[in-house]
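A single chain, nothing else alongside it, follows as structure tokens in the form predicted on its own.
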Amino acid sequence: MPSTKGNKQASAPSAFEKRVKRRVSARVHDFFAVCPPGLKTTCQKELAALDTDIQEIQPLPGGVAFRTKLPTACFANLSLGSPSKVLMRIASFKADNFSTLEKKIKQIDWELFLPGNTDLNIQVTAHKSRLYHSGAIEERCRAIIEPRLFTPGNKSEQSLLIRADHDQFELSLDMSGELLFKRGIKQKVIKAPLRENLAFAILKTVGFTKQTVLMDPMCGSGTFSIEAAMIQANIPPGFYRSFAFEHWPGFRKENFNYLKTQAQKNFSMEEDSRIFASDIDGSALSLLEDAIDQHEFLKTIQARKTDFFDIQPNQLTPKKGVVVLNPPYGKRLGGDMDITHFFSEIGKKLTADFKGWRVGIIYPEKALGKAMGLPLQPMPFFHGGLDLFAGIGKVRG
């Protein structure tokens, strides 16, 4: 994480903001970093790269756990491109009655971890514990986390998650808000667009980086042409979206903005195209063409309206480079066309005019993968409700 030394204090800190920097900001914590099935390893190699400060990274079901301080996992937040959600631990510990659960609520320090005027949305799990009823749980903790946290204003939105298993209790704070997919870039998307964690992590595996030429001819609404932009221009993943976290009493605006200043000071806007994207849907590409039209870094993605069958790469660029497709399938193929002979057609074209190109293409059955008759490794994925693959390889040739 850069450096925030350099920024001066308004005033001095009062007795509260010295409990919170000495309870919460200073000292070290664990996180849980969310991720959909697949996308773990993304995650893991991003934490490990992003900064020193972030120590004992390990692999978990649902997600990946490490270890750092409160500003370097904000930072995490803006600057992670895979995972879900960040959630901050805050206690852990054992409860076989709801006499014992109280005590141990009461005895957190909630108004150092959450702001006053919190509108709290509490989430609770329980499995195989002798407190098995998550709306009694939910009720008692309620009773008296909210008492101490209320103050008149806007209300802030704050998730407050609770897990029981086997009468041990782990809670979490929400440090992201909203899912960490919604960028804050796109306005409006197609109905089940691609999720961009899902995309950030393809584009990555398949070894796509700042020099590399993307062709993206199945583009819908762009997410795989605008997540190449941001990673082109250098951008974090996060820079344009909020996160609940910066209403936290330990959140520091100034430092987080300077976090952000000189990550800007980092951008590289390209003048020249290196992200080709087209559709035969106009309609979804137009949600693109808006994005370009209020961002200029996504100036470097030339949209046209063009059929994957059409295109020759050829003619747009002299360099190979990565190729990513995400074809229509389920109801997006329409019931009339055979999908194994739709996705070999798809197979023939890349063999045909994308030779020597990487590739990452999604398909909803293994099977496929093989229909295609492409060197590819499948990379399973969960979206959208469905078990679905990502073939990551290189056309020969």
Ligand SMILES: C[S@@+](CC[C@H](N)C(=O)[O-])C[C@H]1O[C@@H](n2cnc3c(N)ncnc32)[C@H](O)[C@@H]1O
The other form holds:
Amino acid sequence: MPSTKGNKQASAPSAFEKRVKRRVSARVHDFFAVCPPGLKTTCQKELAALDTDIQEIQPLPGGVAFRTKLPTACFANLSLGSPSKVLMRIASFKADNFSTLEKKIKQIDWELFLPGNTDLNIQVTAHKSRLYHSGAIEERCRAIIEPRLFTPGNKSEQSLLIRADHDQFELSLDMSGELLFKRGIKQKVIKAPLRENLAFAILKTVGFTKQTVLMDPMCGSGTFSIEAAMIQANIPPGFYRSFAFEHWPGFRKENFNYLKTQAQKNFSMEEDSRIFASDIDGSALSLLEDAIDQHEFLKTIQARKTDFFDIQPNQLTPKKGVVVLNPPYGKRLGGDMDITHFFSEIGKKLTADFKGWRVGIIYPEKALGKAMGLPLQPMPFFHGGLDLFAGIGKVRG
Ligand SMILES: C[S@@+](CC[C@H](N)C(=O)[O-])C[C@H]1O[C@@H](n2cnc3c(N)ncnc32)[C@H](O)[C@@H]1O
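We have the form predicted on its own; now please give the form predicted in complex with the named molecule.
After this comes the whole thing, all chains and molecules, with the earlier chain placed first.
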């Protein structure tokens, strides 16, 4: 993270601001990047590369834990492409009765963590604990927390996650707000589009970099292409969106804006087109075209209505690069099309015309990976309620 030391504070801090700094922003805390299954390795690598102040990076069920200070965790929200959200752990204690729970909740400096005028969304899960009634736990906690949040301010929403497991309570604040796959770029999407964090992880795993040519021949509303354009332009995934932590007392707007301005200085808009997006469906493609019209950095994407089976990549670019595919399956395949036949035709097309290209392709059954006849490593993940695979490999030749 670039240093914010040279960035001047507007005025002397109040006593409250000093308390916030001492107890919240200047301390090292535990954080947790929540990841969909299959994306933890990418997230771990991203965290390790992001900032040396990020320590104790550890994959755990459901995501990756790490320790750092609040400003670095804000920077992580801005910069990470693979997680769904980042949580800040604010307390951990044992309680097997309501009186202990209430005593522990009262000990937390809520006003230092949360904004005054907040709509608190308390989500409780209890597992093998003496206190198991989630509604009652929420009610007791809310009755203590809300009166402490007296400071006026703009209305904001904040989720507090309370998890009890074998009487051990863990309390976390959702730093991100809306899920992080929402990058704030697309205005509209097709039904059930690919999530941006998944597209990001597949691009990273298949070895897509700033210099790589990308072919996205079943692009739909263009999730792969937009993520690729952000990577090529050096734009942090969260640059165009806002976060829940921006309402927190411990958030330093001037420092965060300074980090964004520094990031902006590294944006590199490409002149030549290295991203080729196409789809057989003009209405899906028009959503990508709308996004291209609105963002300068997306002008590097060449979008065309074309059938994948008609594409000759060497007519578009002399370079070999990465081809990513999120073909339709299930109901969306339509008609009487046999899915094994469809994927075997995709395999034949790639083998014939994409020799030497690296491939990232999504499919819903392991057998379909084999049906394509390509040397693909299946990366399992979960999306839209389904267990899926991303086949990662290279077409021989
Ligand atoms: C699952 S959707 C892709 C969704 C996309 N990843 C997104 O996030 O919006 C599959 C897409 O493949 C397209 N498609 C199906 N058959 C095609 C073909 N033969 N050539 C090009 N596109 C095709 C469909 O029109 C659809 O937009």
